[in-house]
Structure formats: structure tokens, C-alpha cells
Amino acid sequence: MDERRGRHEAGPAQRGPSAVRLVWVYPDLLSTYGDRGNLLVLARRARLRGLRVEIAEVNSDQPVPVDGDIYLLGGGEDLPQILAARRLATGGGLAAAADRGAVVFAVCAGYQIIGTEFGGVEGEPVPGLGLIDIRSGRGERRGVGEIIADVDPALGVDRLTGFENHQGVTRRGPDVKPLATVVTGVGNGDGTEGSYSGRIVGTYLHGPALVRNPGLADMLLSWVAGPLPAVDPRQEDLVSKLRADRLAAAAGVPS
């Protein structure tokens, strides 16, 4: 693996961009459980702060641009996941963007793809992109249902809520930190959920993850645009209710 990848310090850019450039990678292959919502909520929360937004939705027959600020990968079934990994490796655009310090946020199949290896249709090892030092394989237990996880305190993000549906087991290399510690659910399979290194973040959470967890969305935006002003509380009513409902449901508390 290129030692530069995943080693960029997590933090704001030196100068805010003229526009936040969001790149939705391979929606034709990697877009299960409404993961496109991650793109929509990033765009909305940026615009609520007065930031201009540019969006590129890049299908698998198109080159991935290297000049984006935040790259988003969603979930997918086994065969589309393998095809996506091969095309991304051949094209090289996502790796080049990560090398120069772009933010990458990857969910489920996308999370596994950005690692060095993941399990194929029969559990056979399939090469990943090596953007982050993780290895994923097929576990004995399938994680299905609501998940709650407490984020690494260093990131300053509130408790995560999401939906998982996977049989992956993910192991981290020595320079990769767990995104969160599982309270309820399966996650990586070892009591942790997701991984991060520098500006590369992966998770098994659907929901979509950034819709349910606006603090996580704001963290990604701040890495690009610097410190963000607060959002008008009147714009947060629906997401606050969604978070409260999902956290209560996962904890078994009647709403």
C-alpha cells in the first residue's frame, strides 16, 4: 500500500474552498438502502452555512475526477462491489484524490472496497484499493438491524445511530482507529464500528448515516471548509426527531 494514503491529518483545510465539491462514486453499482442521502445531506448542510456546492455523480463507466473535496461510496451486493473495486483500481482517480488529502466517506461495501482486501461471492479474498489499512472477510454472524455506537472522543461527534445489514468482519491495521465503540449491534465484529485514518472514514451504517448523524456530516464538511457556524435550530427539528426516535427504538424504549 502507498504509505501516503490515509496519513493526512484530520482537520480543516488551510483556506475554505470557493465551493465544496462532492463526488458520488458509482451510484449505478454502490447505492443500496438510500445511501445517496449522504450526498444530499452534505449538500444541504453546506448550503445552510452559505457555502456553494458542486456535485458530480460519477457512474462506473466514467472516470473519477481527482479534484473533489469529499468522495462518497455507498453499499452494494457482492458482484457490483467486486466490479466497482476493479474499475476504481484501474481508473486510479479515487486513489489520486485520497493521496492529495481529499475526504473519503465510504459505507458498507464501499467501506470494504477502500481497504486492502474484502471477501468475494464465496468468501474468497478480493483486492481492495488500499486507501486505508483494513481487511474485511465473511463472518459467521450477520449484522441486521439497528446499531448504536459511541464515536471516538477525539472526533467530537455525538453517538451514532444507523441500520446495518452485512456479514462482514473488518480488522484494522496499527495506524487505523475505530470510528466508534458498539453499544448495540455488530459493526466490525469486534465491538467496534467503522474505521478512520486521516481524512478517510468508513462505516457499516446505513440509515442513511449522515442523515441520522448530522454531527458526522458536519465533521466531514469542517475538514474541507474549516470551522462551521451553527445551523439555525429551526432547520434541525426533523433530524433531531429522527435521531431521538431511532435511538429510542434501538434501546427498546417506547416512542
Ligand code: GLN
Given for the second form:
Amino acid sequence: MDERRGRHEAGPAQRGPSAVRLVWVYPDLLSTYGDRGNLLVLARRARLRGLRVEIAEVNSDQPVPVDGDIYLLGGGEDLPQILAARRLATGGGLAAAADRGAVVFAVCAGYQIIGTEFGGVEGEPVPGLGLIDIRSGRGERRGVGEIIADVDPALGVDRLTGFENHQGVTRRGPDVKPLATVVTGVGNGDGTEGSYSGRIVGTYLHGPALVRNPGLADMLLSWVAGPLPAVDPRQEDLVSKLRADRLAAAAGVPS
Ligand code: GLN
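Switching from the form predicted alone: structure of the form predicted in complex with this ligand?
Full complex below, order starting with the chain above.
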């Protein structure tokens, strides 16, 4: 199978060594609540800095290319999640990319898949990819609704706003840090939200996460492109309004 199938140019520029290569993993299985927006926002914010962008959308019957810079996984229902985990393990492309230092940003089902194990349909343990030392199981109640969380100060990213809908609860191994501390909502189920280790980042936040939280998008981009110039504030009007709206809407919701 042609590894480049599904790959297309995201802007007028041709592919070149300086392009930021974004890989959207298994949109046919893992893309709930508009998680594709994470891909679009990364591409947009890269282009606003004059960076060239190349996008590969890789369905589950295609091999995951190893040469990407940022790999994105979205959320999914339980059965597609299990299928995605099996196919990703068999193909090996995502693990090989992570091994060579690529950035992985994974949401909800994707977050659970990149861990060591997660809970299946009946709560049975299903092997994950082991890209990050986290284990997820099924919690007693679903976490559904708006979530607000304060990011690890070491990452220098503003407060997160998102939407969550998951049964899973997630525990971290000793070398994995929580991405954020929950202000309102459920997150990992222990007062923390998401995880990161090296360049592997996972979160329960939809919204989509990078649309509502451009600081998180810029953090990922800066890991592959170096320090980024500020975006013209006129380009941030809509997202500023969205953030203010969502943070205010969630503020009154008890955690
Ligand atoms: N199936 C997983 C859970 O319920 C992930 C759900 C999702 O991605 N929204 O925890």
C-alpha cells in the first residue's frame, strides 16, 4: 500500500524539509466531537507564523507514516477504540515515530490508547501502545460536561477549557506528569487532567482541545518549530470570545 495515500498539501507551498508534518491518525475510528479541529488549528497557527504545513490523514486501513512531526489522535466509542489500538499496535508506525521523538497529542480514546492498557467494553484490560506509562480503567460514573483545568506551570500554557465525555479513569506511572489540575470536571478522576512525558501528551478534553486552547497548540508547534512569534491579536478575536464564553459557562458548574 502506498504510504503516502491520503496525504495532501495543506497550503500553496510544495513539500519541503522545513514543512511541519501533521499526521491525523485514524479519523475513520477516532474523531468525536469535532476533534479534527485540532488538526485544522495546528495547521492554521503554523501558517500564521509563515511555516509550511503538510497534512497526512491516515485511515485505519493505511500504514501510519513514521516521518511526521506531530501525530494527532481523537476520541472514539469503545469498539472503534479497541480496533484502533489493535491496528496501531500491528502497524507499528506510530510507536516508531514516537521512538524517533515525534510529538503525539491524543484525546480521550486516543489518550487511553497511547497508554499501557485501558478498559474494554466490559472493563476488561485491553493492551495499549505503551507510548506513555499510564493505565486507564472504567470509572464508576461517566465524566460528562464542561471541564476547566490549570496547566502544569512548567508548560506555561493558560487555563484549559474543554468538553469531556468518558467512562475511563487514568492513573500515571512515576515518570509521567499530569498535564493539568482540574478546577471543574472529572479529567483523570483523581483531580488531575491529562498526562505528559517527553513529547507525548494526552488529555480527556474535546472542544476541540486545541481550538479552545491555542496556547496548547502553540506549545506543540514550538516543540517542533522552535520559539514562535506572537499571532496578530486581530487573528485571536474569535478564540478569545470562545474562551471567555466557555470559561464563564463552566464556572458555575460544581465539580
Ligand atoms: N471509550 C472511552 C471512554 O469512555 C473514550 C471515550 C471518548 O473518546 N469520548 O472512556
